[in-house]
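Next up: just one chain, as structure tokens, the form predicted on its own.
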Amino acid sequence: MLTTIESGSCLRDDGLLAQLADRFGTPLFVYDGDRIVQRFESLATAFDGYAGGVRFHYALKANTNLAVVKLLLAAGAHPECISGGEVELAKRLGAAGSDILLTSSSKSPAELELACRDDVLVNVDSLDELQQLEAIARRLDRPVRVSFRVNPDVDPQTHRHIATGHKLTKFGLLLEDAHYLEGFKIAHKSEWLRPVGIQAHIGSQIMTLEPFERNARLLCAAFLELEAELGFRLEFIDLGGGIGIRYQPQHVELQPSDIASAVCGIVTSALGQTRLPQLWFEPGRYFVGGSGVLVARVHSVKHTPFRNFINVDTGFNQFLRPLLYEAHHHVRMIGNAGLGEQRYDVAGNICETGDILAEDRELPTPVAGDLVALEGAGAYCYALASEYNSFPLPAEVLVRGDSQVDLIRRRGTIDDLLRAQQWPSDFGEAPSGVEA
């Protein structure tokens, strides 16, 4: 069976996926909980030899389902959050504020105040933000820990929409600019700001070592410059996330041991064996991306002189990556006896031309009612989902061990589509499900 899913995963079991689709309906996100934990453990173990210690923050934006996040926190991850909402989710799962890293490039005053009150570490993105944060900390009489996101101008060799470390992006203080050093000087002198780290996240879905190596070298140089200028050593260097996963059968993933060997070797060589800073990482996709599939049901099959289409019961409203990032997700038919392979586009149920989930794939010809598995759906799929065209959101299921299956998010309903709407009093009687 051609697939991008690693051997041993329950997501390879077409019989299981068919049973889950019958039990919970489609479209359905299915996650392999054992694989999520294994991915975390393999990466953490690879860095065991680094003398300064390593800390992994899970990027909640990849998949915010509470059960998925809980698995990773229980395995030893800390939360990396983009919003006040993600901070609150992490806290409700038992994470202490001091364990949370807040990294958005555009934080609201309310989010900065939340960070100050809960001892959340703020990864500062601009001098303007730094000034706002200092004023809030002073008003609350609560000093706050900060790191600085710097922009190292590193090409991550990935899609332009997820390349965050080159100088034309909105992220960070440029390393080649005096602002990064000025920010640290302001924080070092302030009684309300405690500078403890430096961070650079260069992009996502990175499949080669060179961008990580270059980022490590540049951050080490900045670390030493700060020590020379300010007379103190930061507690950590944060190399961000971005480790790519296998979306296509021919893709070759970076091995955790190779990443650890390269990065730790660079840091140790640059900074010496003693008083090494802790290394921080912020993976999201790497832990959960390949640990999920989206199971959809075939509505109909259309053949034309120009293109052939398999029409399914989901669309870019629930599987946005192909449209947003031109992403390739491997597709396989589930339980199809095979009526001869042809070239097909897998087309969604959204009324837009761009709603193609997989283009020009060699697939067995299905019939209405057959099932399709869209692989690599554990990251940035449900998290990006919407109710566009008034389709309720899909259900999510977590599978662990040989037989444990948990519904971790119920399927949306028509009432959910109306949950926040209110009816003007002069319109007459409110429709069912709408608050008057």
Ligand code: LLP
Contents of the next structure:
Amino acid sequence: MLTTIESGSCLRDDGLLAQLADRFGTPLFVYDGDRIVQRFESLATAFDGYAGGVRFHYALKANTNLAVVKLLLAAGAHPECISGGEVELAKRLGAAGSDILLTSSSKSPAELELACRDDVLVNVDSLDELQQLEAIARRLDRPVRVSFRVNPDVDPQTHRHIATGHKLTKFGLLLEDAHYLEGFKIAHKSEWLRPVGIQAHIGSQIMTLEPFERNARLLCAAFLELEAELGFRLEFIDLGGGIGIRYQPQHVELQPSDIASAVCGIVTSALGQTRLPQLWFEPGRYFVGGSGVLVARVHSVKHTPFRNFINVDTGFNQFLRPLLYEAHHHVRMIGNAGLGEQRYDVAGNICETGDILAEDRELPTPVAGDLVALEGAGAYCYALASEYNSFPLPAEVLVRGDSQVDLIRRRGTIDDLLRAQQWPSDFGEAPSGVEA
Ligand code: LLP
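The form predicted in complex with the named molecule, contrasted with the form predicted on its own above:
Expanding to the full complex; the earlier chain stays at the top.
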């Protein structure tokens, strides 16, 4: 019986996790830095044989801790950003603006201006946005590189909340109507816009090859249509992120070599062997998802005739995926690999019925003070965390090599809960920690 998902990682070392919990407290996110880098390298090397070259943009939204982002940038990833905030973070890590890709379906004038000033590549989502961007580039007298996010109407076979590439979603210019071609025509003619690529991110946590293959075929067809209609070849085709990871024992991950041979095969047979465009990908979860666990402490155990509960010191405010996406995360009791005879719900400390972090799991019966590992917590966990119910945010720790442990985000405090609050002057003296 498999009791942990992450074999071969320090994240399965219960002694280490228990020590870290004692030293830094709980709830605690622990990341395996070596695994993050290995995941990058295994994906990157799988594409070595592709003559056009390959480039990986790490989707910062998956895990925005600067130490995690730094590991990936140092390994060779470029930043993929969703907001002006992420662009600023990437720049603070030393990324050149020209290495950054900005993708969002709703960019503000300030974000478009930031992109123009810093030579960030703007992945345009609508013709309206394109016109605004052109006006800003003209005003600043700075031509800007653009790609277009297209909507290929591909079903990624994933949860509906994280399916982005079908035609009822808000994302991209539909390939099936003329808008995408219109966008390229406008950009091609404009002295302020430099069209260089085409992108389609079809969804997240994709476990089968077929959606990636369909996406690749459709983007190649668009590439050829653009060449025939406008007479220019794009520099890159960007297939977005979305590679799924193993959250449950029965999940089988796509292998990098399978993705590479399928996609490269499609691209080279559609576009020929010479003057191939670069291939871009934007993984987030694939690099970091399985490289993190959330360690929580058991507060109490409750048995009822109907259900049994293990009450822990975290909740959906810090571990939202089960509630938001019906996501299943593997759970294990730290230091107790056995299975009990009871089935438990692991319940959080938030005052809501939906605050169940793991449902109906066979687990050994713990006692108060025991530790639980919620696995697969490296992506979209801390990133989605809030201070709901006035719980300060958890700490984050990075482990590298045999013994290098770094606290990469201190635990939140009560003062942090109040950090942006202001006190109306006629209310009298401000409470401690609140600005008057
Ligand atoms: N590129 C774009 C334009 C994206 O919107 C995303 C993710 C990615 C790349 C990276 O996708 P990944 O490789 O990580 O699947 N919070 C959800 C996932 C939301 C994904 C949002 N976009 C979850 O926890 O499942």
